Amino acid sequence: MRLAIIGAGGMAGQHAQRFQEIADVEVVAVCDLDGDKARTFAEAHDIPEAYADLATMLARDDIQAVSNATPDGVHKATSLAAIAAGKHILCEKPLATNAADAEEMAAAAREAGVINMVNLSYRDAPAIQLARELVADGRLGRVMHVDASYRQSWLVSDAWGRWDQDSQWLWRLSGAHGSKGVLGDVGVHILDFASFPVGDIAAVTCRLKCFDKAPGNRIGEYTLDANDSALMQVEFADGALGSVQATRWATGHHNSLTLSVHGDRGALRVDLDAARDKVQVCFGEDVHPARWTELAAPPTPSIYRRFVDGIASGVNDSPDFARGAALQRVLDACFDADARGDVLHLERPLA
């Protein structure tokens, strides 16, 4: 299968690695509107052809299937563009910046038959696969209580470089530039993290802060503006309630995801710093000691491959584009509820 990547920043050089390590897949172009950008990336990843043109690419009847590595603000319009080529796709997340766009997109691959993917990439890790199964087979009984955060610290730490200095980083923070902050970037994977086992959110309450971080909170063309922190209140269909965060703020966090079910039988913990092939339970007699075991999770393929199969076989896997809407939808109304501004501020805070 021939594959082409749209887009040659940070993300697309790690779809290109991850495609190129399956055997059965090339990767033959690139595209990104630098093309002094798309041709030194193309010389990186020795892939064949590097474009400043979109549809020329698309163009190629040679290139089943793309990659879509763009920001979140140019999803909807190189995606519908790479649908209406026939190209089968595979989408960085969010799916795009509001609901009706996703759902358009959406809408546009199921009509064209193309198999479509959104890169939930921690679907990947064991762990939360195991997890889902657990819950789905009753072990946990009924689900009341969720706890799920994604903690990031690259405002504060240079591990993963100079946030104040890359555009890569910069971009990030600033809705000008086509940034949904925190919420749009981590938040989509921390709550399809925390839904995929439990099940969909049917309500929710948000909160969210920017944090002063520059003069003026402004650094060359970036206006600082984009929320970095995301505190959550969700409601699942079945009735269980959930607290859900996103920061990039947890000091000591490079990149971490966790994830705490908790039900009338049982338990089940989640760490993906601690390993992403174990979860921790609490089941049966061991509920009245609070004695935790672990189970370890089979491998999982990623979503690089299952995408790869998926188009082999013509059935599309999940997370396709209908899941990257429904999503959206969730964060659509947690930007609504923090626009409401529902907050009870204390005449006399406590001391």
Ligand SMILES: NC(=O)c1ccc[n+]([C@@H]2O[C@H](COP(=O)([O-])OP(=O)(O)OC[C@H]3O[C@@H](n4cnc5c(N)ncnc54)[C@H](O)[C@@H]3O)[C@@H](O)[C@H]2O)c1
The other form holds:
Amino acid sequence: MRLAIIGAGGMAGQHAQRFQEIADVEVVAVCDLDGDKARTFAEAHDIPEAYADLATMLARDDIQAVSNATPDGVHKATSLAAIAAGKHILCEKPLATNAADAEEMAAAAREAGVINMVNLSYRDAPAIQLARELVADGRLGRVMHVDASYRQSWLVSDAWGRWDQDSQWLWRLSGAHGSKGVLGDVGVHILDFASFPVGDIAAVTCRLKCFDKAPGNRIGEYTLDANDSALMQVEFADGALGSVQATRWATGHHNSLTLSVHGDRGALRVDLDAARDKVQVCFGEDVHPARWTELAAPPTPSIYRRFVDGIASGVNDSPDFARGAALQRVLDACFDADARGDVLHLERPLA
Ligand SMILES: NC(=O)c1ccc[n+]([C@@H]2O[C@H](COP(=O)([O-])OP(=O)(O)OC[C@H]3O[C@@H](n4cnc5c(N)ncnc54)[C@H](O)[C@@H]3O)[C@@H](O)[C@H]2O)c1
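Now show me the form predicted together with the ligand; what you just gave was the form predicted alone.
Full assembly next; the chain just shown is listed first.
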């Protein structure tokens, strides 16, 4: 299978490496608006052709599939162009920047009959797959309470580079550059991480905050107006309540995802920092003494592998564009809930 990559930034490097590890795949081209960046990327990853013009790359009949690693605000235009050219597509998350666009992309992919997936990459953690099985098998009983957190710290730690200098981070802080803040960026991951095992989200409340972080909240062409902390309360379709949060201010963490699910007969915990392939569980006779044990999760094929397998078999695996659009509807509801501003400010702060 011949595959091309759209975008030659940070995440595209992962795409190149992961697809090149798959024996049946040849990564034959990369395209970036910045032609020099595309060429440098192609040389670094041993990719034969580099393009600055997407239409020219998509016109190649020998390319069957693309992976889209452009910034969030560009996913729609670039993915629709790839779908119109008949390419199977793996698109980065979030699928789009609003539900209407995401639904349009899902409909286009469905009508064109191309394999479509969204790179909700934490599905690759064996622990979340096992967590889903345990809930589905009824090991926790009826799920009552859920707690999910995504903690990033790139606004306070330079471990991933300088957010105030590097365009890769600056576009994520700016609405005009297509960012929906931490909610769109990694809130989408943690909403998927909670709802993949527990089930559909039926209701939300949300509070978003954008903290001051530069003089006039501007750096060069970037207005720093996108949210960088998000607190959500969700109700799942079966009635369970959940607290879901995402922040870029999680000092002491780099990139941490945790999930706790409590049912009336048992509980589970996933902490990807501790282990991607272990689930802590408490059920049966361990419930009363609140004793936890550890279950090992079997290996899970990556989304890259499952995308390639889907093209070979003609069977679309999950998460597909329809799932991306469903998550986008939750994100839109969170923005609406936050805009309503239903917050009770205390007359006198608690002393
Ligand atoms: N799944 C994950 O875990 C994960 C992790 C990191 C990033 N991402 C996602 O990957 C995407 C890219 O993020 P990144 O950190 O690599 O960003 P980046 O800024 O490093 O790279 C994006 C690249 O796309 C190029 N580009 C912009 N518009 C283009 C267009 N119209 N055509 C072709 N190229 C274009 C830019 O020039 C840039 O080189 C984002 O949607 C992000 O949310 C996902």
